[in-house]
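Here you get one chain, nothing else, as C-alpha cells; it is the form predicted on its own.
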Amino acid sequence: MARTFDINIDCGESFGNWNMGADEALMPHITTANMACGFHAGDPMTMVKTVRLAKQHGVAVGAHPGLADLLGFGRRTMALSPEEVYADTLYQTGALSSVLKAHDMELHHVKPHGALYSMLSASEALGEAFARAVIEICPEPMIYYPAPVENHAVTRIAADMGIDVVPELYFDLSYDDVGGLILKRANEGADLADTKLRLARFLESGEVLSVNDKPVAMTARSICLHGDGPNAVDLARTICDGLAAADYTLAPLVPTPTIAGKAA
C-alpha cells in the first residue's frame, strides 16, 4: 500500500485591502487548508475566493476559528466562558460550512487558532465546549493539533468523545525539550537545509530535535506550514521533495473514528 502524508496551511487570512499569506502559490503544494473564519482574520470575500482556490487544486478545507481580535490577529488571550467558546466555534465554522456547501464541498476538520489554541490546551472546560461544537458541525469530527497531542486538555477530551485528533508537525517553529512548540510573535521563516535534515530524521526515526539538540519522540499525521512565512512557498517545496524522496505521496487525511481515545 502506498504511503501518504498530509500537508496543511493556515490561509484565507487577508482582510479587505490588506493581503496576507501566499495562498495562491501554496495551494499546488498542499493537501489541506485551515481557513480563517473572520474573527482573527479573513472576511467573506476572502473566504469565498480561497474556498474556490482550494477546490481548484483538490485541497480539503477545514475551519480555523480564533478569538474576536482582528487588531491582535487572535493572539491575545481573552476571558471566555465555555458557552462563549462553544457559540463562537459554531458561528465561525458555520459560516465556512455554508460557503463550502455552496461550492459542493464539505467541512473536513476544525483547528483552533492562536490564543484560542493555548486556552483550549490549558482548560478542560473550554476544551470540552470546543469539542462539543466540532461534533455538532463537522460531518466526520476531526481536529488538527500540534503534536504531541497528549500534552493538551482539549485533545485528550476530544479523543475520549470520539473525535479524530490529527497530530501536526512544524518546521517553521522550534520545539522545547518536552516537545512543546516555541511560539514567536512574528514568523521568521525556516532554514531550508535544516528542514531537509529534520524531516529526514522524523521520517526515519520518529524524532525531532529540540532547540537544545535533544531528541524528542514525535508522532504526526500532518505537517503544518504558516502561509505568512517569508519563505513559505520554498518551505512547502522542500517538504514535498523530502516526502517524495521517502516514497510518500500527498493526500488529504480520511477521518479515523475513535472510541474512548483509541482508533476504531
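In this text, the rigid core denotes the largest set of C-alpha atoms whose superposition between the two forms falls within 1.5 Å. No experiment lies behind these values; they were computed from the predicted model shown. Positions refer to the first chain, counted from 1. First, how it differs from the form predicted together with a further copy of the same chain.
Positional change of D213 between these two forms reaches 2 Å or more at the C-alpha, relative to the superposed core.
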Second form
There are 4 protein chains.
Amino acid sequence: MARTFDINIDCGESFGNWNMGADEALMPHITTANMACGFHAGDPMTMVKTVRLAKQHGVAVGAHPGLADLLGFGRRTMALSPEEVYADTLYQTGALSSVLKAHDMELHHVKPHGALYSMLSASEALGEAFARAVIEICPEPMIYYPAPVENHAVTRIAADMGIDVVPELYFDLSYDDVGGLILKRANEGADLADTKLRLARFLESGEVLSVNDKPVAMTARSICLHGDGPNAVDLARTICDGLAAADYTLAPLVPTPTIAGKAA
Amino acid sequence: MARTFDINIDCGESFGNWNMGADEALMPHITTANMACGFHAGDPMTMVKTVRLAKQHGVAVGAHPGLADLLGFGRRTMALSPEEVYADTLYQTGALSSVLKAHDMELHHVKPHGALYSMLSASEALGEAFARAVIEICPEPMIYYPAPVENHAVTRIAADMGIDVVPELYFDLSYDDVGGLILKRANEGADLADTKLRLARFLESGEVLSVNDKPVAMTARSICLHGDGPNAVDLARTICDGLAAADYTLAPLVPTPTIAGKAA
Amino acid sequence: MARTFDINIDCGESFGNWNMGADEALMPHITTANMACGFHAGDPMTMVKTVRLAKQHGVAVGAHPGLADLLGFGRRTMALSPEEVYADTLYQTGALSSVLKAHDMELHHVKPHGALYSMLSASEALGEAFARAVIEICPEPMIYYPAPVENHAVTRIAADMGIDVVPELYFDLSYDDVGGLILKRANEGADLADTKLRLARFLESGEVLSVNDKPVAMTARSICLHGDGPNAVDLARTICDGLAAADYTLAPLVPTPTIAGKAA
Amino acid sequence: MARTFDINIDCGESFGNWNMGADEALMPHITTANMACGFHAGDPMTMVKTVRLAKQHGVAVGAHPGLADLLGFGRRTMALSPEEVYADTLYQTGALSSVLKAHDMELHHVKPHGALYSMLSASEALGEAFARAVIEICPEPMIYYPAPVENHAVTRIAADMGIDVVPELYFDLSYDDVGGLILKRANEGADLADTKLRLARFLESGEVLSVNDKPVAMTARSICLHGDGPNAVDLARTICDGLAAADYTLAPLVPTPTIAGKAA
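Given the form predicted on its own, corresponding form predicted together with a further copy of the same chain:
So here's everything in the complex, that chain up top.
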C-alpha cells in the first residue's frame, strides 16, 4: 500500500494591494493550505482568489484564524477573553467555510496563527473556547499543531473533545532537546541541505536530531513549510523530492475516526 | 385562515464598547432581524450575543451586510467593483451564516445596508454580483428591499435569478407620489399617530397616501422599523397593535416557491 | 491668594456614528480634557468637533493616546515593543497637537488610556519610549497619572527626564490601604454622597480614607472624573460644589518649572 | 547660476508586515518624498523609519494623505463631505508634521493620494476644505499636482488662497493631446528609452510629445517617479542622468513667495 504524507503552508496572507507569500508557485507542491481569514491578514477578494487557486490544484483548505491586528500581522499577544476567542474563531472560520461552500469545497481543518497560536498553547480556558468553535464549524473537526502536541494546552483539550489533532513538523527549522522549535526570521530562508537531511532521518527513524545532536523521537502526520521565505519554492521541492525518495506520495490528511473523543 | 405579517429591524449594530439601537427591547415585538456582519457595524461578540437574543425570542435572522467603512457606518458610497461586492457579501453573509449554524439556526434572508443598498439599487453589475453571493449562501435565497421593488436594479436581476424578493414598507416615513421613501434623520423619532393612520389605510386598501395626498398602490410582505430612533419601542408597539386590530398575527416570512426564477 | 484646582475628564471617545460620553454637558464643569486620538476611540471629525467644544469652554486639551484596538476600546493589553509605543504615541499625540494648532491652541499634557496606561505603569522600557515621545511633542511636557505616582514605572522615568508628572485622584472611586484605586464598572455610576465626603476630607486633611477606614496621605494636583457614567454630570457638579465650598476656584494646571529634570 | 530640478516619489507605503516600494534604494536619487500617513498606507513605525531614511539622504518630506481605506489602498472613490476631507487631511498631515518635528524637520508640502487626488481634482468644495487644512499645517503651504494644474479644481482654489501650487510631470507615462496623463499599471515598469527621450525634449523645448505626436507645451517644477514599478531604481537613474546631461542639479523646491494669494 502506498504511504502518503501531507504538506501544508500558510497562504492567502496578502491584504488588498499588498502581496505576501508565493501562493501560486507553491500550490502545485502542497496538499493542504491554511488560509488567512481577514483578521491578521487576508481579505474577502484574496480569500476567493486563493480558494479558487487551491481548488484548481486539488489542495484541501483549512482556516488560519488570527488576532484582529492587521498592523501587527496577528503576532502581538493580546489579552482576549475566552468569549472573544470563541466568537473571533467562529466568525473567521465561518466566513472561510462559506467561501469554500460557494466553491463546492468543505473546510478541512483549523490552524491558529501567530500570537493566537501561542495564546491557545498556553491557556486551557482559551483553548477550550477555540475548540468549541472548531467543532461547531468543521464537518470533521481537525486542528494542526506542531509536534509534540502534548506541549499545547489547546491540543490536550481538543483531543478530549473529539477533535482530531494533527502533529506537524518543520524540516526547515532546528529543534531543541525536548522537541521544541527554534524559530528564526522568515527572510533568512531555509538551509536546503539541512532540510533534506532532517527529513530523510525522520522518515527513516521517526527522530529529529536536536541542535545538540540529541535524537528526539517525534510523531507527525503533516509537514509545514514557511511560504514567505525567499527560497520557499525550492524548500517545497526539497521536501517533495525527499518524500518521493522515501516512497511517499502526497495526499491531504483524512481525519482519523474517533470514538468518544479518543482516536480509534 | 389567520393572516400573518412580518416585521423586521436592523440590529446588532453596536461595535465593541459602543452601543447602538435597542435590540433587547425590540426583539419581543418583531419577527425577523437584519443583523450587521462586522463591516459597517457589528463584531463577532456582538453577533453571537444578538443571535442568541433572536433565538430566545423566536426571531428569524437575516444578514445585513455593508461597506467596509466602520468610520462612515457604511453610509458613504464607495467605488467597488462587482468582484468586490461579490466577495464582501459572501464573506459577511457567510460569517453570520456560520454563527447561526453554531446556534442551530439558518440564515433567513439578506438585506444590504446603507450605501451598499443604494449602490445595488443603481447598478445592474453590482446587483448581479450581490445576487450571486446570496444564492450561494442562503438555503432559500430571499432578499428584502423597499417597495416598489421595481425601482431597484438588484431586485429585477435577483428575481430573474430565482431569488424571492420581499417588498417592505416603512410606516414611520412619508412617501412621494411614485412610492419613493422620504428619508429623515434617525434621531427625530417617529410620529406615532401618523404611523398608525398609514398602517391602517394600507391594511384596508393596499395604498399609502403620499405627502401630496395622492394614494399610491403598494405591495408589501414585510414592515421595516427603524430601531435606532428615540421612540423605537413605542413605534414597534404601534405597528403591532395596528396589525392586531386588523386581525393579523406576526410570523416570519416563508419563502415563496419559485419556478425557473419566477414566483409560482 | 486664590487656591485653584484642576478637573480633567476623558473625552472625544465617540467613533463615527457611535456616541460615547457626555462631552457637551461636562465641558462647562471641567478645566482640562484628555482627548482620544483615533486609535482606541475618536476619529478626525470627532477630534475637530471636540477641540472646538473645549476651546469654547476655555478647557485645556491634552492627548489621550491608546492602543490601536478600536474593537477592544484599547482595554486589551497588547505585546508592543518600545519602538511601537514611541511611534504610536508620537503619531496620535502629534495628530491632536496639529488639530489644536489649527485652532490656535497648544497641547497641554498627555495621559495614556486603558491598557496602554497599565502597560506603561508596569514597564520601564515602554515608559521610557512613551516619555521620549511626549517630550518631543509637548511644548511643556506634562503627564497625568493616578496618585501615588511612585507606583508607576513610567512616572518615575518621566520625572527623571524632566517631564512634569501630575498626580490625580478619583473621588468617585474607593482606595485600598496603600492608595491603590479600586475599579468598578462605568455603568454603575458614582455614589455622590461618598464622593462629597471623600473630597471634603481630602481638601481638609490631604488624606483619603481607604475601604478599610485607614487614612492614606495623598498628593494630588488634579481630579479625574469618569465622563461615561450614568450620572457623570451630577458627579461633576458635586466635585465643583465641593471645591467651591472649600474656597477653591477651577483652573487648568500650569506646568511646574523643573530644573535638570526635577521639580524646582 | 546652476539650474536645479526637484524629483519626488510616493514613499512610506508599506503597512506593518507588508512591504511596498523600494524606499531605501530610491532615496539617494530623489529630492522630495510624499509620505503616506496611515490612512491608505503607512503606519506610525513605517513613518518614523521612513522619515529617518529621508533625513539621512537630505530628502525633503511632504505628506501624502489618502482615504481611510487600507483594503482599497485609498484608490476607491468615497462620498466624503468637505468637513471629512478637512478633518482627515488635518489629522494625517498633522501626524506626519509632528513625526518630522521630532526629527528636527519641517513639513515641506502636501500631495493627495489616489482617489482623494481625483476627488479634489473634481470638486471645488472638497478642494477648498483640503486647501484650508494645508494652510493650517504647512509652515509654507505648497501642494504638488500634475501639470497642467489648471485642470484641477483644488489647484485653482489653492492658488487663490495663497498656496504655492507645484506642477509636476511624469516622464515614464504618455500624455494625450491636452496634456492629460495616460495611466498604466504599476507592475508594467517604465520604458527607459522613452523616458529619456521625453525628458530631453521637455528640458530643451518645454514640450511633451503626445501619443498622437502632437507637441504640448507644459510648465513643471518637479518630476514624479513611480516608486512601485519593477524597474523604479533604473527609472530614477535615467531621470537623474537626463537632468545632469542638461546641466541641472537636484534640489528640493523652495516655495515661491506669494503676494495676496498670487505668485510674486
